Amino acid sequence: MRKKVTVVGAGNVGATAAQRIHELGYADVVLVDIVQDLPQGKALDMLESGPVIGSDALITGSNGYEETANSDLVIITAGIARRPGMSRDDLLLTNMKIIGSVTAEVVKYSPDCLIMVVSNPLDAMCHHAYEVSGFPKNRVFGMAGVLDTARFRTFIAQELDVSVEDVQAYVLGGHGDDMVPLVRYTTAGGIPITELMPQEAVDRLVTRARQGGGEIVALLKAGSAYYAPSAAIAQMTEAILLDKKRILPCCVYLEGQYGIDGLCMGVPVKLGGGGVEEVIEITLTPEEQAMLDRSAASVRELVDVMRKNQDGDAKAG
């Protein structure tokens, strides 16, 4: 029997992720969105590609959660993008409410599932989903590090004119401008990139990786990236469905690892059938630790804003 994966949000990221997972053929997919008929139409279109791509997996669309019951993995991409005139806190609190309501529905119909959060601001939304779900920390995690690392690897491969397959890298911390690319652990063909390019080039690529999402937003003029994010989602999904125990950077709830306690942050983990099966701690230099601490402080600031709003709602109620 095939596994069951639900993707919540039929926008560009969610729909493209659903397509990639359907093409893998390992799981039946349910695509959920509040817009009437949108997920049904997209799912039917994808289903009809099955004979061409050789996938017998089913993909269906729904405006509710009944059809998602007993999912093995639920991927949450729902939320709004920041609009002109909208403050960061407005975006945060709006998406917090969306993620909270989605998570409650997910838990109701799939109490044994794993939850992958993709919605932004990623680390804060992952933290909120973890708290709302009441799930163990291994069953709620966020996709960001795989994407950020893929961008960094792409830029390095272009700079060196080598295959992306031979470039290995890690990007830790929050999914934002203060993410932490670990240059010491970044190699091309096993050779440290610091031996293959000058420091100026390394610094330039680190900066570009940190601003990778913004670069695409600026080029598109409307909307944000979805091809690379959906590929990152598919890689994590495959690691889970096939119990591959991949070592990947993911956003997870930390309890003292890397000196961070009670916060969701991007770190290397072992990802398999049980979700986050192990948080892998590596030794950081004082400079790297300081960068990670700054990134954690930015995420904690967002979590504090959410908590204050929840406290205010509780008092009002």
The other form holds:
Amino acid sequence: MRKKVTVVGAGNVGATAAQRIHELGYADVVLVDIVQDLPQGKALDMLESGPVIGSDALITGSNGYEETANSDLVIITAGIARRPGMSRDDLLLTNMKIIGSVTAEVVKYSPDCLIMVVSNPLDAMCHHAYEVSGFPKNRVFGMAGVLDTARFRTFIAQELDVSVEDVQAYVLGGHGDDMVPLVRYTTAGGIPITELMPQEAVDRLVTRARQGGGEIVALLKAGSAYYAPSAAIAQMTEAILLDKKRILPCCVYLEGQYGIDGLCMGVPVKLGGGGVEEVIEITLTPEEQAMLDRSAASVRELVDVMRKNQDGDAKAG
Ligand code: APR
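Given the form predicted on its own, state the structure of the form predicted together with adenosine-5-diphosphoribose (APR).
In what comes next, the whole complex appears, and the chain from above leads the way.
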């Protein structure tokens, strides 16, 4: 029997991710959205691509959660996307309400699933989904680091005029502007990039990677990136469904690792059939630790805002 993957949110990121997963061919997909007929229409269109691309996987759309029952993996992309001039943090409270209600439905119908959070601001949304789900920490994680490293790897490969396949990057911390690149572990063909380009170039590429999401938003004008994000989602999905145990940077709930306690942050993990099977820890230099601590502080600020808002909601209710 094929595995079952639910994608919540049939917008740019969700629909493109659903398409990529359907095209892999080894998982049935349910696409969910609140907009009437939208997920049904997109799913039927993708299903009808099956004979051409050679995928026998099923893909269906729904406005409810019954059809999602017993999913192995649920990917949450619902929410509003960033508009020009809007920071990820502006999205906080709107997306928090959406992610909270979606997570509660998901858990009701798929109590044993893994949850991959994609909606922004990513680290805070992952934290919220983790708390609302009540799942163990290996079963709730966020997609951010694979995208951030993909952007960084693209720019490094361009700069060095080498294959993207030979460039590996290592990042920690919050998504995007807050990412902490570990340049000494970022390599081309196994060689640290600091050996291959001047510091000025390293700094320039780090800055561009950190602002990579904003660069796309400014160009698209309406909406944010979705081709690279959906590719990152598909890679993580494959690592899980095929139990590949890949080492990928993911956002996970930390309990003391890297000196961070009780917060979801991006770290390298072993990702396989059990979700986050291990957090991989290395010793940081004082400078790297300071950058990571700053990143953690800004995620914690968002989590505190969410907490105050929940308390407010509880009092008002
Ligand atoms: N339940 C299900 N779907 C919802 C809900 C909800 N409660 N609220 C909104 N949606 C749907 C919208 O109807 C829309 O189809 O989520 C979809 C979001 O799609 P887009 O607006 O196209 O946004 P997208 O570019 O896909 O980004 C989604 O991913 O990368 C992040 O920052 C991005 O948080 C954003 C998310």
